[in-house]
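We begin with a single chain expressed as structure tokens, specifically the form predicted on its own.
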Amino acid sequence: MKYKKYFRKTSLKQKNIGDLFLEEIQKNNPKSFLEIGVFHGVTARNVCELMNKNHGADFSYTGIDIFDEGDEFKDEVAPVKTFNNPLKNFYFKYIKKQNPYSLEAVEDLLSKFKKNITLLKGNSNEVLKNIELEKVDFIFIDGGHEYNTVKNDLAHSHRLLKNKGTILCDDLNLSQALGVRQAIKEFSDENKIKYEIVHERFAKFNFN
């Protein structure tokens, strides 16, 4: 399945990066799918069209985002949130009339899907301590960047797949996510489970 951008903004936008982050997904196949740090919803919808091709309506995701315009965590290295494309400006200033970094927006993407998702805003700082999820097997975390946020979205995420499922944590080559990096290596070292670097950008946790 190639991975689609559907007109909005994307970390995963470097040439086949997104065809290659869809075949890591494949290769675990799952069916309950936890994302911190939604953004847009491009990586959301792209992976519920998979788990649909897979599993028909059989599949659950969750998405956790701050959903918000405000520069609270902008020490967190967010992504640029303003379109260079005036014709995407155009389009969702006055066709859809939607802020796409909004939950509104994001739901609307996924509507397809409504009764297979769960979108919850707030700071995954929070948001984790306070969530759990009956059954998981795959989580891609892509949410803040400060060293403690990855800390704590590790952890839980550990948590939550109770030792059976995949974590697969983004931009492990980003020159400025020096905590990115921090946080990986000491939460392989203290809980002494080793990753592997995929694609030179992925650090990724299995577990069975």
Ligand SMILES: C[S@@+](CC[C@H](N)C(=O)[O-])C[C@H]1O[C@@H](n2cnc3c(N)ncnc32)[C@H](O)[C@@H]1O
Contents of the next structure:
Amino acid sequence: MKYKKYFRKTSLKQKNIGDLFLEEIQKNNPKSFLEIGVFHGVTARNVCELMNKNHGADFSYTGIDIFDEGDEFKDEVAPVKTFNNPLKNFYFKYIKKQNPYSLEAVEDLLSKFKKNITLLKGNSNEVLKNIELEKVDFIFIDGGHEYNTVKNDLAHSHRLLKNKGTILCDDLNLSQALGVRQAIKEFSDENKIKYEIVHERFAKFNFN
Ligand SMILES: C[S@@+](CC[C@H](N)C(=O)[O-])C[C@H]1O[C@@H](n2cnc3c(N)ncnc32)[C@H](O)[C@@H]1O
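Next up, the form predicted in complex with this ligand. The previous block was the form predicted on its own.
The next block holds the full complex; its first chain is the one shown before.
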């Protein structure tokens, strides 16, 4: 399946990386997906399309994001929220009349899958403490890039998977976010779980 951008921003923007990401997901063929860090919902929509193609209506997607532009989260290395393309700014401001970086706009983008999705607005350092997912078999960690946040996201993802499934962590090698790599390495050493480096940017942990 081809990764589509839906006229929005995504962290999987470089040439072909979205397609390679979907190929990686396809290998594990998940039915129940958790994404930490939803942003405009582009990956969410692509993953829902893929799971729908593979499993019909029998899939679930949960997404967590702060959806907050305040200064409180500036250390998390969040992407720039505005578009360079003025047409896109015009489209969201005057036609859609929505902020693409909001729970409402992502709900709208995923509306064809509304029975399958759950979107949670909040800081993953708090939200993850309070959730139990009955079944989840694939977790994509792409939220806050601060060391403590990635450590927290990894620990809770490990707990939620109950030793079965996959964690894919983005930005292993991002020079502006060295805490990501440190957290991944420490998680791997502390739990004696090896990870595979995929396409030079993802760390993949497989549990079975
Ligand atoms: C790189 S973007 C995610 C991109 C998205 N996964 C995609 O593929 O297009 C990171 C997102 O994480 C969110 N974020 C940052 N810190 C967070 C935190 N502590 N808890 C939850 N979400 C967070 C930001 O709001 C931002 O939308």
